[in-house]
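Quick heads-up: it's one chain on its own, the form predicted alone, in structure tokens.
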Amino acid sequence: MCGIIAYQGVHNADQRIVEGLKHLEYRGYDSWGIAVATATGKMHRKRQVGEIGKVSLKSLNLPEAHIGIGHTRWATHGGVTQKNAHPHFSMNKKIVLVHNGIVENDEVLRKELRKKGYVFQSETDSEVVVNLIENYRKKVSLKEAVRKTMKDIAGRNAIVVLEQDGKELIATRNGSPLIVGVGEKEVYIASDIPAFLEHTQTVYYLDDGQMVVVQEGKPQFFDLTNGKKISRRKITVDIEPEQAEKGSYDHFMIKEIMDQKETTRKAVDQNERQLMEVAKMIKKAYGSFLVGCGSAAAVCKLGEYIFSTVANKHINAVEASEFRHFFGFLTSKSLMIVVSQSGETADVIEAIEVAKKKNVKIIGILNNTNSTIGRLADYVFPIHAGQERAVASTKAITAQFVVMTLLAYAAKGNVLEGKRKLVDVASQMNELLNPRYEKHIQRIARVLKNKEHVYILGRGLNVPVAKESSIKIQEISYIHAESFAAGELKHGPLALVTKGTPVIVLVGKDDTEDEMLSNAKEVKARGGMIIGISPENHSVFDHWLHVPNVGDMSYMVNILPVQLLSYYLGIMKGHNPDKPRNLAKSVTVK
């Protein structure tokens, strides 16, 4: 969840690292820091609580250096303080470290180090790691000290280490992503490609249990288990730097909402042979599971509905964090379809590890196909959404909707029917993504901005969309938003409705329409304020958000006005929609 950037090369390290940290802001963080080592063997460190976006190099006042490390921290162990911010020094101040992940045996290791005389300056588990390295370094090389330390710590972790002599960077990965970027006489190590994308598109991906040692602008790779040298494949990524920028938009979130004019159609471009091949696997599987977290979990729930309605196929949707409790149902004939934007979601990776113990086949629906999940999966469907920078996912979600729909139509035996319908939907989405519609959304946002609660109702395929809608409103506006299957109203939720309570109803032009409108009338009779998202304006609506009539694919368009509504609610309430409080883009810790 934190962001790592390290640099060794011919340019000023502080400049490259600060640039990289600013490009990693989207991951979410509460503090940041940078450390560099000069040619004279001295280390200099700056740490600060808050944002780095407006920080200038001049204000840091760091000396010229050509090697260094930087970090944006999202607090796990210890509060949001300068002392807890990274990088962390070892007790003797000769080694400095940045760390992503959680050391699960932190307390045990801390006690052992205290017995040896180590004193800690922070509350973090990261300081335990750097002091373990110092302790081993007394007898072995830095590389070997790092390797031994990684054997000692439990959990999913990634670290980058720098010693005061400034001769080498050493990084290891075990469950938390690290990517090595190679330019001309320079090397970058980062949590994600945007940190160095403007300087190089040539990368190596570190896998779990691997280490990289960077000396004189060249990376060498090693196996953490035995320390032996290994080879890694060099890859050229196809992300253009301008894709990662806002352009004329105020925020990444609104840009990415508008990107859906193109990304939805691009997502339809899937390999038909591979779709049919996976469809055969789904038909033959003895128990299939759809697995994801957060918004991706809502996509999985939608998949459960789509496979049932389109292909008459039962597939179980399970939140990744709960998947291990279904271990008893798994066999070598089971199938697992995982959904992730980043491809690095810790709970999803753990779910895959659980499934692989029973030799379950893994299918990935991913935006980042070169990710950990991409390498673990047997088949990968790229959603072609392009880089998504806002923490709240928008264009990736609709692209995942598309791929899930295509898989269901493949299971039905008619991929072309699914593609034709989705291409038609993509063309009709354009009418919602324009300035006039945005102004109408803003009027509704003004009505809702001071409300404490919002409820969202759906039926059938719109139940998961209601769930995703509640997530969006929560993330961006911090308003309490909750979704319900409309048929459940009489079983409890109706008690929440009082005069003026805003209730968004998602209406599709399908066999659920009449029942959905009836539920809206029930709410209206109790004083609720009805905001209808529907192809038609109905008398029960107090406010109407028009969407095109796309029949049984209403889930594709009904989410768009809620994305826009969430964005403008956040703006009107003074929040930064790209960086919601307490949240991170890529959840790489459990």
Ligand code: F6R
Second form
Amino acid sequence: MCGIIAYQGVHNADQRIVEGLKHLEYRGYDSWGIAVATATGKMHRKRQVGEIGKVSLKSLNLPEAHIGIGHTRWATHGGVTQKNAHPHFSMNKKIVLVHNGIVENDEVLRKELRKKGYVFQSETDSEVVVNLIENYRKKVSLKEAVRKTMKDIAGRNAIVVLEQDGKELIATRNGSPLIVGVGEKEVYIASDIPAFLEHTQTVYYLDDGQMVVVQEGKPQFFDLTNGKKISRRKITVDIEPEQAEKGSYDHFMIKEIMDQKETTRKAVDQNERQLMEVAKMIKKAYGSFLVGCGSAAAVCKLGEYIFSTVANKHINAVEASEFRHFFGFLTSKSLMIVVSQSGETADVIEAIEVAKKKNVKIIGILNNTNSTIGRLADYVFPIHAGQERAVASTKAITAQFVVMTLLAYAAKGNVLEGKRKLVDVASQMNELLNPRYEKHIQRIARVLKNKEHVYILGRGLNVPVAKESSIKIQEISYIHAESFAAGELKHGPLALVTKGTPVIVLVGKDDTEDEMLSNAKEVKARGGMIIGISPENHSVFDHWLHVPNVGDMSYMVNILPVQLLSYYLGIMKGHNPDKPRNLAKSVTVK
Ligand code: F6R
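Switching from the form predicted alone: structure of the form predicted in complex with this ligand?
Let's see the whole complex now, leading with the same chain.
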């Protein structure tokens, strides 16, 4: 959450920073800002409410400078205003800072600074941080001032700091990601690699409790606790810049939906030995937990069902934000399987940190394997989905479904059966994602676009798919979408159904099919409009969205029409499907 980019090098800092911010916009798009320091020791800052996407560099009219910092914001402390936009100056205007995270003891620190005469221009916790640095800076170097400040602040945070003389960039993290990119006579510090991927693929990952000082185009690393120099390993990342672009598509979301033609198949390619080893651990473990947030939590729930049906094994799926209520059940015999696209989700990281203290082994099902979670996990299954830029997760979810399925088949002792079935499903998905199908989805989207509520029903393996469907519709169309286990309908939700209420039913080609169809009839009898997602058209459907018959893996295909439906609902309602309001990708705050 929030995008950070800082630059020092031979090129113009404003150009590199603005370009970087445009690549990072998916992390937050409430407001943005940039500050550069010139060779003559003058600081210049520009900040604006809104997205940076269409802003031209020229219009900023910034002077030539070779060092600077930038930020694209997802508001936490304080509303979406220019005053709250980053970078923030310290009171004497000699230090400027960008920040990602939440300072949990912000109020106490603010009061102390006020007593010392500090006056604040914004409502942000970030301004507290920069003023703490200024206060320490009166007596010590900037590096020491940053170090002392980081000891004072509680919570998960990352900051980059620049002083007026423009000699160095100082950055540090404690719970929020920062990556250092090193190019030809230039250094970048960013919250994610796409910010500088066009210029370099050589990176250093900063870990919690570490600090980087960039001087004259060279990074030096330090331990935050004792200030001593440390060495970090240089890594060459194998992400191609074009993977991160949308090509001929209008939006990343539709591109990423279509990418599933390849990504689902790619996700099947997992290290068999590791699958078997982890499966053995799952079978032996006493209390295994599947942990994730949002759509990844729906994947975890699906995992609970798949493990039960395929491998006759019970695993507990818990939303990471709720996991602390279950900490007490973790022992050295437990296992934690975490699901995350970004590998940076704060609640998941917190759950892992607690688990690790209890010697729990961590298994990650991840897209960004070099992420914080990737580095914390004992075993990583890369989902190979390629970079996902749209805020709403699509191709990562189906790839996570694949890995979860493989793990369950490995636990059953027949990973090859799982692989064979999934390869077949992948090829059938491929055939479905075609322009004719999209046209049909658009017709259904026109029927739904002015509805206030949509309900989604599933049974068995399709219960978590219904949940994921509701998340997709909510975030892209802003229509109230809610999912229910179909059998729960007559225990309350059926009261919501009146004439014309749209209800999407996800039909599984398994022992739930008949019951699902009879639940659909119950809805229809109360006037509900049934949109059936199924390999066959049934008389109860008012509208039919065809999916291939993939037997007991219907969860793999039933999500596809809903992804497309959400996208076209968003388009028809005039939203930007890549940047849903109030949301951001990579939720690095709790
Ligand atoms: C919804 C969505 C989110 C993420 C959630 C977890 O479309 O993308 O619900 O699934 O924020 O993110 P990761 O997977 O990065 O941990």
